[in-house]
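Below you'll find only one chain, the form predicted alone, shown as C-alpha cells.
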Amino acid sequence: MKYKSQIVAYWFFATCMLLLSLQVIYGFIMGFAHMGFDNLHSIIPFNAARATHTNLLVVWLLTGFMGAAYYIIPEESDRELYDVRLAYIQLISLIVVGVTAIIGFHLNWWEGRKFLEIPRPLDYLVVVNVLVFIYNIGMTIWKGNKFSTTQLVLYVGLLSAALLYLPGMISFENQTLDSYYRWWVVHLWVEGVWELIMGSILAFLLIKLTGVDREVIEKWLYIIVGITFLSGILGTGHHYYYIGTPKYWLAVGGFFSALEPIAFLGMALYAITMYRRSGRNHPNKVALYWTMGCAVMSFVGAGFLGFAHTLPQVNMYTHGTLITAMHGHMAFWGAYAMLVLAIISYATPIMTGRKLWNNMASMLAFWLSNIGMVGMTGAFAVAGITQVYLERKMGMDFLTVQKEIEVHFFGLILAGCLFTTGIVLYIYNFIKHGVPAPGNSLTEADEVESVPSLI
C-alpha cells in the first residue's frame, strides 16, 4: 500500500459486506413472500421489505464506490487523503442515516417512490454527506502531485451522481411529473454517470493487474465515456414510454435504449483486449477473475436483456412485471456489484498484509456468486414470461396470476441459496484477513513478485 491514508477504504468496505448481507436476509423474505409463504408480512410487509431490499442495494454500492475513491484517488494523486478525520465522521453519518431509513420504512416513514423512499428530512442529511465526501476528494485531487485521466473520470461520475440526486428531492403534485424527474435519478445513475464509476475503477484494476500500459487503457476510456453519454441520457426516454408523456420519446427512448448496449459491449471489449494485451503475471487472480467478469456480466445484464425489453413493441407487455426483476438483477449484479467485489478483492490483501486471494474460498464465492445469480435471472425470466402472456396478453387478474407463478420462485429460491453460498464465503475470506495495522501492508512489489497463498 503506497499510503497510509487509504486504510479508510478498508471500513466502508467492510460496511459494504454487512449491508450486502442484511440486502440478501431481504431479499429472501421477498421471495419466500412470493412463494405464498408470507409469514412474517405481520411484522415486515411485502412493501417495507421490498423497499429496503432496493434501498440497501443503492447504499451498499455507493459505499463501496466511496471506499473504491478513498483507495484510488490518493494513490492516482500520489499524496495521502486530504483529511482522513473527516472521511470516517463522513461514513458514521452515512451509517446513521442508512439505519435511520431502514427503521422508517419498517414504521411507514417514507416518500413511497420507488428508490427514492428515504423521508425527506434524510434527503438533506444525504447532501451533506456526499458534499463532504466530494469535498474531501477534491481536495485531495486539487492538492495532489499529479492527475490522470482515471482519477478525474471517477471524480467526475461521483460529482455528477451527487447533482442529478437533487431532481428527486424536487416535489411534484402531477404523477407524471413526479415520475418524469425521479428518472433523472434513476436512469442517469446506473446507465449515465455510475458508468463513468464503473470505467475509471475497471481502467484501475486493469493497470494494476495486467501491467497494459496507462496511456493505452485510459485512451479506451475516453470513448467508452463519449459512447455512455451518447446513448445514456436520450436513453432515459423508455422510461417515458406509457407515463403520460409525449409520443416522441417513444421514437427518442427506441433508439437511443438500443445504443445503450454498445457502451457495455464496449466495456467488455475494452476489458478482454487489455487482458490479451498483459504483460504482468499478477498473482491476485480471483480480483482479475472479478474484473473481467464485471466486464462481461455488465453486458449480459444490463446491456443484452436490457436491450430486449426497452424496445417499444416490447416494453408495451413488459413493464412492471418480473421481467425488469430479471433485467434489473443481472444489470446490477454484473455492472456494479462486481465491480465493488473486484476493487475489494484486490485492495484488502494489500491493505491487511495477507495474501489470501487465490485460496478456496475466494474461488468458490467468485463461482457459487455468479452461477446462483444466473440461476436466479433465469428464474425471473420464466416467471416474468409467463406472467406477461397471463396478464398482459390472457387479461387474468394480477392477485391469480401472482398465484400461478409461485411455482417459479421454488428455483428462485434453490438459485439464491447458491448464490448466498457464495456471498457467505466471499465475506468469510474478507473478514479472515483481519484489520489493516500499521506496517502489514504490501508493497507493489509485494503485491507482484509474492506467490499466492493456496491455504
The other form holds:
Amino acid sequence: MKYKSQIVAYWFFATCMLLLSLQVIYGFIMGFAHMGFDNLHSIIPFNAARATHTNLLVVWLLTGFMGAAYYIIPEESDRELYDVRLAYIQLISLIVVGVTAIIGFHLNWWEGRKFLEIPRPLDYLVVVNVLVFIYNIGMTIWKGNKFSTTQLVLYVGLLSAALLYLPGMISFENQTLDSYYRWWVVHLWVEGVWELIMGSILAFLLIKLTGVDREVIEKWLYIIVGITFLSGILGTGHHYYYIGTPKYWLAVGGFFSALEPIAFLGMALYAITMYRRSGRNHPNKVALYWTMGCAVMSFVGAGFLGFAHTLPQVNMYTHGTLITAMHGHMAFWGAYAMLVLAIISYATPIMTGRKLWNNMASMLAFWLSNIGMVGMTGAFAVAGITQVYLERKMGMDFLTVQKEIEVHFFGLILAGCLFTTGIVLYIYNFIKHGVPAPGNSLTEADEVESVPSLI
Amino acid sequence: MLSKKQARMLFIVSTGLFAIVFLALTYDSMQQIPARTNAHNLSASAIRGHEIWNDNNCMGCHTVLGEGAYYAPELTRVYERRGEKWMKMFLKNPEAMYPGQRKMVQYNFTDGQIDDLISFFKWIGEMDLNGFPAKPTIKMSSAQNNGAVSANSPQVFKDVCVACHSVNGSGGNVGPALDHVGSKFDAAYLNKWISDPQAVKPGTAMPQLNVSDADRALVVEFLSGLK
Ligand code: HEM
Ligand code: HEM
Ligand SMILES: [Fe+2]
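Any chance you could show the form predicted together with its partner chain after that form predicted alone?
Shown next: the complete complex, the earlier chain at its head.
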C-alpha cells in the first residue's frame, strides 16, 4: 500500500460485509414467504422484506464503490486522500441514514417506488452525503501528482451516478411519468454509469494483478464504455414498452437494448485477453478469480439473461414476472457484487498485512457462492417460465399458479443455503485478516510472487 | 486498430449523440403521454388513490403496469377483472376474501379511501399500454374468469361470485364449479352458507361476503335452479 489514508477503505469494506449478511437474511424471509411460510407477516410483511433486501443491496454496493474509490484514487493520483476525517464522517452518516431508512420500512415509512423506497427527507441526506464523497475524491484528483484514465473514468462514473439520482426524486401524479423517470435512475445506473465504475475498477485490478501495459488496458476501457453508452442510453426504451409510453419505444428500446450485451461481452473478452497476456504473477490468486469471475458472470447475468427477455415480443409475456427476478439476481451478482468482492479480496490483505489469500476458506467462498447463485438463478428461471406459461399464456389465476410453483422456491432456498455458506466463508476470511494497524501493510514487493505459480 | 485518442473520441461522441437523441425522444414522449394515459380522467379521487398506493408501498408485493414485486397479483386490469363491488368487499377485509391463502396487509381503509383506490385502478386500467397485458394465447378446456356467465344470473353473482366460481365453464377456479349446486343443496342451506360460511363449515376457504338480504335471495334462487 502506498498511502496510509487508503486504510479508510477498510471500514467501508467492513460495512459492506455487515450489510450483505443482512441482505441475505431478508432474501430468505421472502423465499419462505413464497413457499407459503409467511409466519413473519405481521412484523415484516413481504413489502418491507423486499424493500429492505433491495435497498441493502444497493447501499452495500455503493459503499463498496466508495471504499474502492478511497483505495484506488490516492494510489492513482500519487498522493494522500484529501481529507481523511471527512471520509470517516461520510461513512458514519451514510450508515445512520441507511439504518434510519430500514427501520422506517418496517414502520410503513417509505415511497412506493421500486428500488427508490427511501423516503424523501432521507433522499436529501443521501445527496449531501454523496456530494461530500465526490468532493473528497475530486479534490484528491485535482491536487494529485499524477493523472490516469482509470481514475478519470471512475470519477466520471461516480459523479454521474450521483447526478442521476436526482430525477428519481421528482414525484408525479401520473403513474406513467413516475415510472418514466424512475428508470433514469434504475436503468441508467446499472446499464450506464455503473458500468464506468465497473470498467475502471476492473482496469485497476487487471493492471495490478496481470501487470499488462496500462496504455492497452485504458484504450480498451474507452472502447467498452463507448459501446455501453451507445447501446445503453437508448436501451432505456426496454422499460418503456408497456407503461403508457409511445409505441416507437418498442423499436428503439428493442434494437438498442439488444446491443447492450456487446459491452458486457467486451468486458469479459478484455479481462480474459489481459489475463492471457499477463506479464506478472501476482500471488493473490483469489482476487484474480473474483476479477475474472466478475467479467464472465456479468456477461451471463446481464448480457445473456438480459437479452433473453429484452425483445418486446418476449417481454410482453415476461414483463413483471419471476423471469425478471431471475435476471436481476444474476446480473447484480455477476456485475456488481462480484466486483466489490474482487476489490475487497485484493485490497484487504494489503491493508492489513496478512496474506490470507489462496487458503481453503477463500477458494471455497468463491466456488460455493457462485455455484449457489447459479442454482438460485435456475430456480427462479423454472418458476418464472412456468408462471409465464400458466398465467400469461393460458390465463390461469395468479394465486393458483403461485401454488403450482411453490416447490421451486424450495429449490431457491436450497441453492440459497449453498450461496450463503460461500458468503459466510468470505466474511469469516475477511474477519480473520483483522483490522489494519499502522506499519503493517504490504508493500509493492509483496505483490510479486516469488515461487512459481501452481495455478 | 484505434489509438487511445480515437477510442476516447468514440466514447465522447457516442455518449453525446445518443444522449441528445434520448432527450429528444423524451420530449416527444412527454407530449404524448397525457393522451395515452387519459390524464384528463385523472380525478382528484384517483390522485388520492395514487398517494395511498405510494405511501403504503403496495408495489412491494404487487405489480402495476408490470412493475413491482412478484408476490401478489398484477393489478393493471384488476378493475376490469373484478369489478367495483368485489373490490370494495375485498379492500374492506382482504383476508376474509381468501382465508388461509397468501396474506395481504389489513389496512383498515375507510370507505372514502377504498373509493379513491378504486378510481385509481379504474384510471390505470384504461391506459393505452401497447397491448399489455397480452390476451392468453393458449386455450384451456375450462375457460377462466368473467366470460359469459349465463345471462340470467343476478348482478351480484356476476360481480362477486364469478371471481372464484364458474358456471358453464366460465368464471374463476378458487372455489368449486357451481353447475349442479341446486341438486346438491336446498335453498335454506345455501342461504345460511352464503351469509356465514364459517358457521356451516368451520375453516372453509369460502369468504363471508356481506351480501345484502335482497341480493342473497336472488342468488339463492338462481343457484337453486342450477340442477
Ligand atoms: C449489470 C447490469 C444489469 C443489472 C444489474 C440489471 C438488473 C435488472 C433489474 C434489477 C431489473 C428489474 C427492475 C425493475 O423492475 O425495477 C431489470 C429489468 C430488466 N433488465 Fe436488466 N440488468 C442489467 C443489464 C441488462 C441488460 C444488458 C439487458 C438487456 C440486454 C437487460 C434487460 C432487462 C429487461 C428487459 C428488464 C425488464 C424486465 C421486465 O419487463 O419486467 N438488463 N434488470
Ligand atoms: C439466499 C439468498 C437470497 C434469496 C433467498 C433471495 C430471494 C429473493 C426473493 C424471494 C426476491 C423477491 C422476488 C419477488 O418480488 O417476489 C428477491 C428480490 C431481489 N433480490 Fe434476492 N435473494 C437472495 C440474495 C440476493 C443477492 C445476493 C442479490 C444480489 C446480488 C439479490 C438481489 C435481488 C434483487 C435485485 C431483487 C429484485 C428483483 C426484481 O425486482 O426483479 N438477492 N430476492
Ligand atoms: Fe434496463
